[in-house]
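As a starting point, one isolated chain is supplied in structure tokens, in the form predicted on its own.
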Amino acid sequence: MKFADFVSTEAIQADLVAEDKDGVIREMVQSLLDAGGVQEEEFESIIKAILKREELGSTGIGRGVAVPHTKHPSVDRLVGTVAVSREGVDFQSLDGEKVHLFFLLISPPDRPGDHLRALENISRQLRNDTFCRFLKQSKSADDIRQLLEEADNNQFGA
């Protein structure tokens, strides 16, 4: 699976204002709503399930990056977004360290096959660290789309 199959590119935000986990969650999930990723009337519920998801441990997996992510059965495919967060967030990684990018994940509860494939990308290619600098320094939701395309095709060697 490619970020191509699942980010919504015009969700993505190279400069998110939230500065705690709450914040982070609402302003991702509020950017795919924007993008009609998401439909209005499940805004809070999805908002609801992410954070549930957190309260069974932190999906900030350190080097400061984090994954929030939940199953919800408003969507029928899977939907996502990225952002970066200039100052990085306290969102309780595992390693204490603030987060500075940030996957969405949002899919359909029917779906888990996709929803661990998305995961096992991000993962993979979050293991680079040359894609990992490149997208802490973007400095637009253009950069982080070209730079997802560019992972996409493996030009990172991930």
Second form
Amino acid sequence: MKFADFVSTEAIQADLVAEDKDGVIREMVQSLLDAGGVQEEEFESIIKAILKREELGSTGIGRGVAVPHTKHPSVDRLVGTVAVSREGVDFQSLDGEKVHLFFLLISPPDRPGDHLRALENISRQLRNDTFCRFLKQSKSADDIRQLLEEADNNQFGA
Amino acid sequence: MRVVVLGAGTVGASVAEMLCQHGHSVTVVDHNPGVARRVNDELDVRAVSGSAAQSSVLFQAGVMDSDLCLALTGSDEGNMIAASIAKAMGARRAVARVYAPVFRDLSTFDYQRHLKIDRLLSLEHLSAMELARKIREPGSLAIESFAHGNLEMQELAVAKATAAVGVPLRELKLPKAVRVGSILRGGKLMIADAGEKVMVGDRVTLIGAREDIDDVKSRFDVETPQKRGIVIAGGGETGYHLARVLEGPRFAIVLIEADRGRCDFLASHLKQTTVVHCDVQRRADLEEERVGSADVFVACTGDDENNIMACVEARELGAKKTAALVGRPDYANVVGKLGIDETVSPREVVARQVLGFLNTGPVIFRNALLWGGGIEILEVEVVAGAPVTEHVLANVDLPPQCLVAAVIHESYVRVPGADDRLKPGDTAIVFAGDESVDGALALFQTNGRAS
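Please give the other form, namely the form predicted together with the partner chain, since only the form predicted on its own has been shown so far.
Next comes the full complex, this chain leading.
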């Protein structure tokens, strides 16, 4: 599965304002809402579900990356977005590092296979240091879009 | 019915005994031959010794034509594997006991679905729900066990005439996600239909998400009861779930935990609870935390004796009501004599759940609405070809005194509206008056019709 298959390009944010975990998730779901990826009446319910998942263990997987995610019955296909925080956010990551790169994923409960493939794709691509470094340095949503496209075309050799 | 119980520990053995008393045919599996032999001698069951996760052992125990297989060993992973294999081998229903909350969360991975198990039960969660039910105002209960915590049922007493009183429910424009379940009026419990009016003096149950329920409550101008002080001793899984479900405007909660690391976890996960690091076995600590002024003191550490002692101390210090988690049946007698008001036994809680799973046809679980009687809560599988799937709910010929209160689709719960249609694979939560149960269930049965 490729980033293009689930990342909502209009929702990408190159400069997150939020400074804490709740805020980041809220801001990213808001951008998905603005981009039409999720329904307004489900906004709070989605945020609650993502935060509930975080309670079981942070999705901060180390090296400045976090993958907050949930399943939610209100979406009929995988929706996701990418955001970058310049300052970094304390996300209770495994390695204690601040998180700069966020990949948020919401998927329909009856497609568990797609959900896992998307998570797998994200983790695999993010093992590549060059990709991570470029993402962190990106100045605009367009930069991020281009990087995701390059990753989809295996230009980072992942 | 035929039941296979995997694991003859405290929980497994007591469930097996209870099932025997109810006249079911029980086979118990335990990896320890000595334990299996003892169970065989003491109870009227067949005992098999061996690993519950091995197909040969399960075969010997007869899971193939069992109505229910209960995996109740002390190992989460072992239980899940065993239940999954039992189901694949032909057990009609398979239930696994798990401790770790992560197994009941599906945001990253759906264990229950992947393993094709009918239910993952957490004893600690169930015990917490039972304690919560006893602590809340009488009659108010959470039905979290049905709905993964997404749905709640609450009772409200209508004390005075507001704009919403005396108006037919269909005209009230209540939030879509809340249903009025039952109304208790003049000692009679009934299920409310859309034409029903709520009257002063009624006790009304509401079903829905907690926030939506609060919204509806305000329409009936229910006075917020005075905030009650709850002290919970023991921040294990049970104490944690208990604090979580009680958090809200009605309770001021103090949670006492002796382990420093666990305190950090609790403090970061319970936003509205005061977490205190101290030892419940020390009277000075209890005094310091003002246990004496608590409305309710709950002891739910993992140790019966400590729970009983802590409650006795708390009562002496002045706590108005005490409740303890007590596992050993031998203590039941003495607990009352010591003046402990409420006890919850995880074994009894799980036993009640287990009985609910012994059903025929599409019924997964059934239970009486906990107070008064007269109404049953049924959790029913929606199968292809069942009459109930043929129309939107408004056009389904439900018997009187019957309500489809909630629909669970892929583990997500919603309160259905009149134009919702049940789909095969859904699970429906149905409220039905005693006389309507059979009629309601007929709608969920195919009776051999082509699907």
